[in-house]
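Only one chain is shown below, in structure tokens, and it's the form predicted alone.
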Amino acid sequence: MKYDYLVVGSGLYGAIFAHEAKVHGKTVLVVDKRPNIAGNIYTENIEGINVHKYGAHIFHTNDKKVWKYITQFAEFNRFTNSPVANYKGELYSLPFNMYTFNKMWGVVTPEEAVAKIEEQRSEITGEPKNLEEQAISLVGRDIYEKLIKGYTEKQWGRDCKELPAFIIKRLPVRLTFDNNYFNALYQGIPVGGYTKMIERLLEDIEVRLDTDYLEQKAELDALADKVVYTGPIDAYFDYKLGTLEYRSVRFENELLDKPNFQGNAAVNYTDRETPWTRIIEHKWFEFGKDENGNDLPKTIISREYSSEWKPGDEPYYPVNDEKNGALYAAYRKLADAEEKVIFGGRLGEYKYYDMDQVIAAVLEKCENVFGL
């Protein structure tokens, strides 16, 4: 059978493109090298808990069109991300807000908080030369030392003095007691998990799992008129110009025979000595309840460890520095010459995308292709 489209990857970008192609009367084959659909937003139900297998994914957007689109395929709960920072046993509220400043300095009013931040920011004069100076120039030395430095160094595997200032152009500072991290108009988690949402997008579409596109490229390409490729762009071209760099994340999951481990979905460990960057307690994304509203007697936690990416690892965060930007631009030129291939998504475009940005990008692509 000849398909109109071969979609490589069943994550958010691939699933939405496949769905829209089908809606527009096209025949579609989706392939994925993993044994499951949904890419990095895959959730697996274990002991009644929807476990985010590739890291926490919290949906948030201010884009009404995106929200209206995605809520066709899932009902979202009212989860609001309010992470906690643990610095050597001291707990702080994130993002930086009046709770944080009160715990850090004992200040009570916004005026006192501003005065303290201004006093500490003043140690940096002139243009910040690195991430450390940039952070101090924004929020002062105390917050930098306790809540930014260790976490950032673990995340990037480099000293903050060696990281470019642009990584943190700004830091959210709130002179209110609002600890809603994203501050987005629409946010939440799909009831029943993300996998269920992707299943709905891919309803009545042929999907082949455990299928490595790059290993079977010639025979798979022959099955379709056009290809939508959401894998790593450098891998598509067999790394012939060099390898793009990523940061990767390793997860250590633990099922605990207790109802509550940390009392919050996300706790960031901001000291340098703790080897993990954060602990996710998955049940709190759905308020500790199963799908029938019953309290769950057990809990599952995931410790996250940031690492340098190497072949075989899962690529997570593009290293968007000058060198990698130039290499991506060279690959982009090659991609533009591939007339029957659309490159999309986080890996296909070597871009850090939030989920709402992925949805907006694929819908725009579908408008161009299908004339929505």
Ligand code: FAD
The other form holds:
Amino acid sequence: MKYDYLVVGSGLYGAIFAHEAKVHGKTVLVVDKRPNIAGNIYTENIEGINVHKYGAHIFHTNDKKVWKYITQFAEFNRFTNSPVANYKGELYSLPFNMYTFNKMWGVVTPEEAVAKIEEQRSEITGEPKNLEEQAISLVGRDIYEKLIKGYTEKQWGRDCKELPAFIIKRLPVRLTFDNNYFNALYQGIPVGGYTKMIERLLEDIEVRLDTDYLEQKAELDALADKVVYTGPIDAYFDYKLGTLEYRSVRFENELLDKPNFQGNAAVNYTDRETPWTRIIEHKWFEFGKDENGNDLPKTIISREYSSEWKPGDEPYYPVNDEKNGALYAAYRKLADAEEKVIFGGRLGEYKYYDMDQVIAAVLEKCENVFGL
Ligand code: FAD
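Switch from the form predicted alone to the form predicted in complex with the named molecule and print that structure.
Following is the full complex, with the preceding chain placed first.
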């Protein structure tokens, strides 16, 4: 059988492309090297809890078209991301808002909060020389010391005084009692998990798992007229120009025989001493209930650690610096010359994409290819 399209990768990009190809009367084969579909939004149901295996994923968008599209394949719950910061046992609301300022300084009105922030910001005069000075010049020392310093140093593995100021351009401050982190028009988690949503996209499409395209490229290429490749762009070209770098995260998962560990989906540990940056308690993405609405007796937590990425590790966040930007541009040139292949998604385009941005990008590609 010769297919119109071979789609490499069953993540959000690949699954939507495959779905649209099928809708437009094309034949499609999807391959993925992992033993499961859904790429990095894969959720696995363990003890009734949908565990976000590759990191917590919260869907949020202001794009009506994207929302309309994706809600055909899943019903979304009303989850709103409201993370909490834990600084040596003191809990603060995030993002910085009136609850945070009240806890930090006992201030009650927005005027009092502004006055306090202004007083502390004035510590820095002149151009900030490093990330520490930049953060203090934006929100003052107390917020910097308790909520920014330790977390940032763990993320970057370096002292804030040694990090450049430009890493932080803005630090949003809300003078309202509003813990809604994303503040997006549409937000939520697909009921039943992301994997189910991808299953629906891939309904009636042939999928071969545990199949590494690059290991069997010639045979698989022979099966299709065109290829949609959503794996790492440098791997496609056998790293011949060099290896693109990523920032990595390590997850340590634990099943606990108790119903509630931290009472919230995400708690950021903002001190320097705690080795992890965050703990995710997965059940709270779905309000602690199983699919029948029953309270779940156990809980699963994931401690997240920032870690140095080495070739061969799971690629997470592309590194936005000059060196990697130039290397990607060189690979992009090679990719543009591959007439049979479309490179897409976070790895194919070496780009940090939120889920809604991936959906917008693949729908635009489909419009070009299929004339939606
Ligand atoms: P992927 O999901 O990575 O899919 C690529 C697929 O290709 C994988 O299944 C892989 O196995 C397969 N593949 C690769 N190479 C080969 C090969 N040689 N042969 C066969 N198959 C191959 N977005 C949000 O909107 N909200 C969030 O809260 C959020 N949280 C995130 C947290 C983390 C830690 C990270 C890293 C990202 C987060 N994102 C979030 C972004 C989100 O993960 C991406 O937008 C989305 O997963 C991208 O989908 P994709 O299809 O491009 O890539």
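Whichever C-alpha set is largest while still superposing within 1.5 Å between the two forms counts as the rigid core. Positions refer to the first chain, counted from 1. As the structure is a prediction and not an experimental result, all values here were calculated from the model.
Q: Does the distance between the two CA positions of V84 reach 2 Å or more between the two forms, the core being superposed?
A: No; that C-alpha moves by less than 2 Å between the two forms.
Q: Quick check: N253 between the two forms - does its CA shift reach 2 Å or more after fitting the rigid core?
A: No, its C-alpha moves less than 2 Å.
Q: After fitting the rigid core, is the C-alpha of Q120 off by 2 Å or more between the two forms?
A: Yes, its C-alpha moves 2 Å or more.
Q: After lining up the core, report the Cα displacement of N130 between the two forms in Å, one decimal place.
A: After core superposition, the C-alpha of N130 moves 4.1 Å between the two forms.
Q: Would you mind giving the Cα movement of R141 between the two forms in Å, after fitting on the rigid core?
A: Core-aligned C-alpha shift comes out at 2.7 Å.
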